[in-house]
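Take a look at this single chain in structure tokens; it is the form predicted alone.
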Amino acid sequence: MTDDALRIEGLRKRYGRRAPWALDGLDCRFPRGALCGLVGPNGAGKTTLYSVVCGFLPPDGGSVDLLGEGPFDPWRFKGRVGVLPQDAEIQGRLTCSEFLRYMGSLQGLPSAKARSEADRVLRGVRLHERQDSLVGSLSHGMRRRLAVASALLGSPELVLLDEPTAGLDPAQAASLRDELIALRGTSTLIVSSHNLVELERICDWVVLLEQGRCVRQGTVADVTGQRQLVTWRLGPGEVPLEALRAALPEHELQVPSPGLLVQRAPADSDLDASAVVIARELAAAGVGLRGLQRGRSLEESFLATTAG
């Protein structure tokens, strides 16, 4: 079996013969059990992506590997693949449970599973209350979670997300993260979202898009520099660089700007260790530490990464 839940290989997809490339040779990788965020600007082909490995839209070239298996088969994988759309409309005239318990029963769950797994995920998007509600009374928000537990249906081997959070306040955005983070080692989740913040909170690997290519692929502390890269954020006082070069030779130390002091270690070092060392120079030069980060955000490692 495979590590990974989905491979793509040099995959290609354009909308007509004259158009660009919507996937140029794209060549990428999720890892089994992992919580995946794919990030990309508008049209970087992040939707035809999910459009072309759960088979609504044929590729042009390429290969997609479904949990070790080939390509998407509506029969080999049904109930095993979740999918939230970017603009998943709900037949209005339904109840939430009815929805739920109909789509439980198109990936083949017996009347009496579909229904314990309706209560089970509206639960889960803390929709329960509502299960007896036309889903055309929901609000935007509220059928947005609805399409989320849709996905989540039968505890699919892979799901697929397509900006989960779009239209949540805060506080369901924030609950529906714990139900993301909870299914962690369960599922294989890929997340699309333009929110950078809450990918880097919540995902273990991420892959960045640009014009249909991967150009960049890794776990988040990677990604980000975490294991490499330290600001530091001082107090008033002179920085003790000579002191902190001599105790740290295989570090790269700079003083871009008065009060910031940047550390790029070696790939193997331990920045636990070396950050006792930084700390004792400094208190022994009276420099005043305010804060430290670890790496760059993802949003810095995207725009440095792609065109911007």
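Residue numbers count along the first chain shown, from 1. All figures in this text were calculated on a predicted structure; none of them were measured in a lab. So that the term is clear: the rigid core is the largest set of C-alpha atoms that superpose within 1.5 Å between two forms. First, how it differs from the form predicted together with its partner chain.
- Annotation: Cα of G70 displaced by less than 2 Å between the two forms, core superposition.
- Annotation for R233: C-alpha shift of 2 angstroms or more between the two forms, rigid core superposed.
- Superposition of the core reveals a Cα shift of 2 Å or more for G288 between the two forms.
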Contents of the next structure:
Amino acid sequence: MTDDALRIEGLRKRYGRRAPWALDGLDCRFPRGALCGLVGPNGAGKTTLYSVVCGFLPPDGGSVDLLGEGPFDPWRFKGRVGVLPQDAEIQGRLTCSEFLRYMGSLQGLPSAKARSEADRVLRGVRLHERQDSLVGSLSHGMRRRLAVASALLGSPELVLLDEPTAGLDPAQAASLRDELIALRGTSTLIVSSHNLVELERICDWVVLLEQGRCVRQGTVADVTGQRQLVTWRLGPGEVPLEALRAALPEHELQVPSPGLLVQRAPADSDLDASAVVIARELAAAGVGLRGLQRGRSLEESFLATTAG
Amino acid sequence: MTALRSLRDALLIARFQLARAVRTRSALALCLLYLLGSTGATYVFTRILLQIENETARVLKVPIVERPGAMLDTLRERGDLANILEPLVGREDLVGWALEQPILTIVHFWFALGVLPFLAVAVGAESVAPDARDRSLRFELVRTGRLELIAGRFLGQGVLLLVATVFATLGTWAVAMGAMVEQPAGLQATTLLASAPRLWLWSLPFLGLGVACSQLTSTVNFARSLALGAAVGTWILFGVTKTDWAQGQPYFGALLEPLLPQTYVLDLWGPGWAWAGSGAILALLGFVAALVTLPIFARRNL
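I would like to compare: after the form predicted alone, may I see the structure of the form predicted together with its partner chain?
Every component of the complex follows; first up is the chain already shown.
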């Protein structure tokens, strides 16, 4: 058993011989049990990646290794992989419960288990009161939650959610986030979203895509530089830059504008210890401290890494 | 084990397909359309028959009748009808069997032989294309294979056609009871019901063509057009196999004829269970036809 729930190597896909590559030799990995974010601008290849991973679309090259057992096969991974496709509609003439029971049966659950699982996931996405409503009578947000519920049926080992909170109101989105967080550790979740604040809040691991390639991947702390980058917001006064550089010779220290000190620490350095040194030097120079921020936001990291 | 799992999935999908057809009322629409068609066709036949019988009665200076069928029964009893039919059908055993059937059963049979293929391709064309368009297929395809999906859709639509085929016999029976001279109700009902499975088997290759075309596109109307073209194409090819040129080719007819449903149509007539063998071939042809485009469907972005 590998440590990765999903490993992608050299994956290539394009829609037509003359079309640009939607996935251009993509290499990335998603650790088992983690709540992972998949981030990228429009056209970066997120939905294509989901489609190839789930077998909706054949790749032109490269490999996909799901749960350490090779590429997707509906029989081998029956009930072990849950998917929320981005644009897929649910048949409007079924009730929520009927749809989920059908999906449960199709993924191999016995009838009684399919029924109880349908109840469970409907409660999880707070649609239990609408279980007997026709899908066609639900709002867009409710249909989205129902589709998420179908991906969570039977507690699959790997869940891929393409824009799960798109079109949801803030309360619904928050409720869905809580549901996803509750699954951390039991299932591996891969969530694509343009809401980077949301991903930063819930994810352990993040993969940044641009033009079909992985431009950055790692833990959220690594990608946002929380272990290496500190921005100090200072009060009036001259920053004792020379004294600081002498005290922390391995650190890169800059004052890009008045009242701002940017510290880049070497990898594996003790940021807490260096913070004590900086605070002491600033106090000795009579410079007040107004605040500090470790790393950048995921959004800033994303913008800094990608062209956008 | 794998075959059993595949069968289980195909049956689940077929059941869902049927339930959806009932829920969307497309099953009701199909049944009513077919019922109205067969009722209308047999009723028109009775009106034409009445006119012919009464014209003949005027010529022969015998009393005219209000309900048709009496003169036909006389022709049948005297063997004159057999003399008319034998050159048309070309097989004495089939003529003998046909003359034992109530006349409206034969009319219903002929009507259905002509109409069912087109209903079947239309039903088949709706089996996959609309779900590819709204991508709802993805919910199923992450849980089962494409082969099972197509087999299930074919089965579901097939059962729907069987229900419609049985349902349509009601109309013909009602016409026979209401518009013809006294007909034995039981015999009329049993012969009509006995025709239903034969007609259904005849429709399956065309249903398969519809399902095959439905896998090629996300546009239902395009799938319907393709399937209609394919169905008409089978008649054209069948006609070609009967030409002198084709008869002169050593392999052309021998290879093509077994693949065309029209080759087996006459075998569906006749007494006993002699039709079952050809019926089984038609069912197999239907299933194979549904899978012909599977290699393309398997590569499609769904």
